[in-house]
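In the form predicted alone, a lone chain appears below as C-alpha cells.
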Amino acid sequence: MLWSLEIILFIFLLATAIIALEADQLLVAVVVLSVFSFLMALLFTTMGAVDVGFTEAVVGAGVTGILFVVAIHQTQNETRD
C-alpha cells in the first residue's frame, strides 16, 4: 500500500517542479519549490526516514522559503537611469 502513496508522491513532485520552472513570478515559484520540499519531506517519512524528512521540512520547506520571499521583498522591481 506504500508503494502506491509513493507513486502518488512522485507524481505531485513531478508536477510541482515543472510548476515552478515554467512559473513567470518569482514568488510563485519559491511557494511551489516550497510545496516541492514539503512533498520531499513526506516522501522521505513514507520511505521509513523520519528524521530526514522531518530535516527536509524545516530546513527545506521552512527556512528556505521564507528566506527566498524575503530576499525577493528586498530587492527593487524598477530600474534606475
Contents of the next structure:
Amino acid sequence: MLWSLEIILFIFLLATAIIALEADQLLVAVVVLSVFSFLMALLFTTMGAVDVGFTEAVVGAGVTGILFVVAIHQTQNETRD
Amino acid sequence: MTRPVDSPIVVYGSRLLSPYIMLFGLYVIFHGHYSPGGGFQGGTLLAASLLLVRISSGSKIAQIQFSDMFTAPMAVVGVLIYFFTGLIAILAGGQYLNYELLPLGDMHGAELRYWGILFVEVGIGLTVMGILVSLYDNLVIGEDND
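The block above covers the form predicted alone; next, return the form predicted together with the partner chain.
What follows is the whole complex; the chain from before opens it.
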C-alpha cells in the first residue's frame, strides 16, 4: 500500500547517508545525520513499529544531534581524511 | 555552549518552546501504557526541553531553569523508585516487579498493575532525564561563557 512512499524514503535515506559520510564539515554531517534519523523513524513507523520509530525520532533526531554539536565544539570542525 | 547567540528570537523562541516539550514529555510518560511511548521516550523529551534552553542561552542562564546540581541525584532517585517498587513486591510475597502484589489500598488486578507500571515508568523517566542533562553538563564543563 505504502510502497511508493517507502521507496521515496529509502532514496532520501541513501542520499543522506552518503552526504553524511562524504561531507568535509563535520557540522554538516551532524545535521544530515539528524535528517537520516528522522527518515529512519518514518520508515520504522511505516513498517508498523511505532514505538521504535518514536524512540528513534526522539533520541536520534533530538538528543544525539545536540551532543554531537557539543563534541564538535570541543574538538575541531574539519575532517582530516 | 561557548557562544550564546545574541539573537533574541532564538532565545525567546527556545524559552517559549521548552515548557510545551516538557508537557508533551509528561504526557508520554503518564500515557505510556495505552499508547506508544513510556519512561525512556518521555524522559528523553524532558531532557530535550532542558537541553534546548541550555544550548540556546548558555549554561549560566539555564542554571535558573534547572541547576546541574540536581541531575545526578535525580537519576539516583529514579533508580531507587524502580528498585523499591520491585522490592516491595518481593516483600509482599511475590516475584520481583510483580505489580499485582503491591500493597496499594484495596485495589487489585488490572488497576493495581496500572499503578505499579506507572511508578516504574516515572522512575525510568527521571533517570533518563537526569543522565542526559548530566552528560551535556559534563561535556561543556570546561568552557563557561564569560
